[in-house]
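The form predicted on its own is given below as one chain in structure tokens.
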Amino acid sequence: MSTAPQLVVHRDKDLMAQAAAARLITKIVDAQAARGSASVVLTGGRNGNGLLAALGTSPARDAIDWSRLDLWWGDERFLPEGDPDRNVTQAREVLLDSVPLDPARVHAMPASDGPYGIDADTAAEAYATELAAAAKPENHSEAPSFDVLLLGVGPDTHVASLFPELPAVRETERMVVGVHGAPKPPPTRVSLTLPAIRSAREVWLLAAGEDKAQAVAIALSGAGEIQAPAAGARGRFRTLWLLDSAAASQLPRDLYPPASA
């Protein structure tokens, strides 16, 4: 059911973050009005954290009923609880600790000093079980139909912790996997797979900066998902690329309307 990707290009990364935050607030409020609650999958990295920081300073953030919001993560660095490099640690610092979330609805991925010890594969299985418990029969998946799933795009086209050519990007059945030997530190991670990502109603891919331009161009040029994981990230109803002008600089101009710049 997924349609062709839509592109929105903003002048710079700060404007992109502010616009994406405003877009996300609207989507959460609309989902809560329609279904009583909303679910969002967060991403780390500079663009994911930039969006959360912008959301935190937005005057519209109080339109969200934070107690009726489920938060999940697309991937996590398999490090001890509270480690500054963990995505959840960074998200708490820039936003989560300052809004009235229901702790039971903040679904952090397990840490390396948690109940599963240093076994990332068992930690991934546990997160998959948590996803399955939250899925409804109408989702037709072992993961919930997230309202929005956010992904940063790496310079090598990776999304979540799905790196080009590595086993995790080839996974077709499991929703969550342990990742070993990642090409950027730390080497051990836990990640949603492409099947889990595609269970989302909407997938938003974030990329800002000249260092992302080639990856964006490759992913949107018809590349295969094994070689360019970002090319395989799509939502059931919408796939949205949110870019700044530097990240879009290698795209043909006919891919996006001039007004969006």
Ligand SMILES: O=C1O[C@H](COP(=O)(O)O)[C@@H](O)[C@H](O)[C@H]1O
Given for the second form:
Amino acid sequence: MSTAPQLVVHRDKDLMAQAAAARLITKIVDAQAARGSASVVLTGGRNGNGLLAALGTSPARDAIDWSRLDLWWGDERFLPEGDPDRNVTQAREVLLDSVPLDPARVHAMPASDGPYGIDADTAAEAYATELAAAAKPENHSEAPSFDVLLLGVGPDTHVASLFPELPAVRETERMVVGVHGAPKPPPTRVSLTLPAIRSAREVWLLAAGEDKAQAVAIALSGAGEIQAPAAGARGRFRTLWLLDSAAASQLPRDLYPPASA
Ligand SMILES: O=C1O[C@H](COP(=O)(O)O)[C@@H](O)[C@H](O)[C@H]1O
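Moving on from the form predicted on its own, kindly provide the form predicted together with the named molecule as a structure.
Following is the full complex, with the preceding chain placed first.
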């Protein structure tokens, strides 16, 4: 199953982050009530970290049972453990170090000084093995059925570390790949692929700011996923674009939804 994108436009990026955080808290609490635990795939970048920071200051964060939450990553900059540019380092700083997570449920992607050495392809294979171990037979996928998979949208329409025209966005079999020659530093990364992204129940794409406006308009106007990877990111039950008004400013009239403040 694949879902048509739904759009929610907020007044500005702070309100977008707070509303997305509130939405995520509800989704996690609901999933824990329905299935005992919840699984969320985190994204890096300004909007992903903005959401986590907003979640950290929300009084409702205590509604989450943090010990029954699995966290995964959509991509990672392939750098040494603790490097300030790693997505997991930034996520720990803005939120993860201040909540009572079960460390065994925090599935960070390998670092370049980790057990798989400096080979991003081997690191990607190891992460794929970890995903497969968490997948259930009824998922019919080599990846778990994540409750929510978050993706920041880059100004060039990249999501996770799937950049336009690079081999990673063309992958149709593997769940995780090493990325080489990324146009945004660092050049070496590890990323979920579109098939892995599409195994999620819900995919939420986050974009705020004028510099994202063109990417949002292109991805939502029928572009192909090889040229505009964000266009290929879809959830099985829901695909939600969470925007601020600046990022929505170049959307064609027929796509622009009423502002939801
Ligand atoms: O490098 C990355 O960029 C994207 C988007 O980041 P942003 O700062 O332009 O919002 C991010 O989602 C991805 O996880 C990250 O590795």
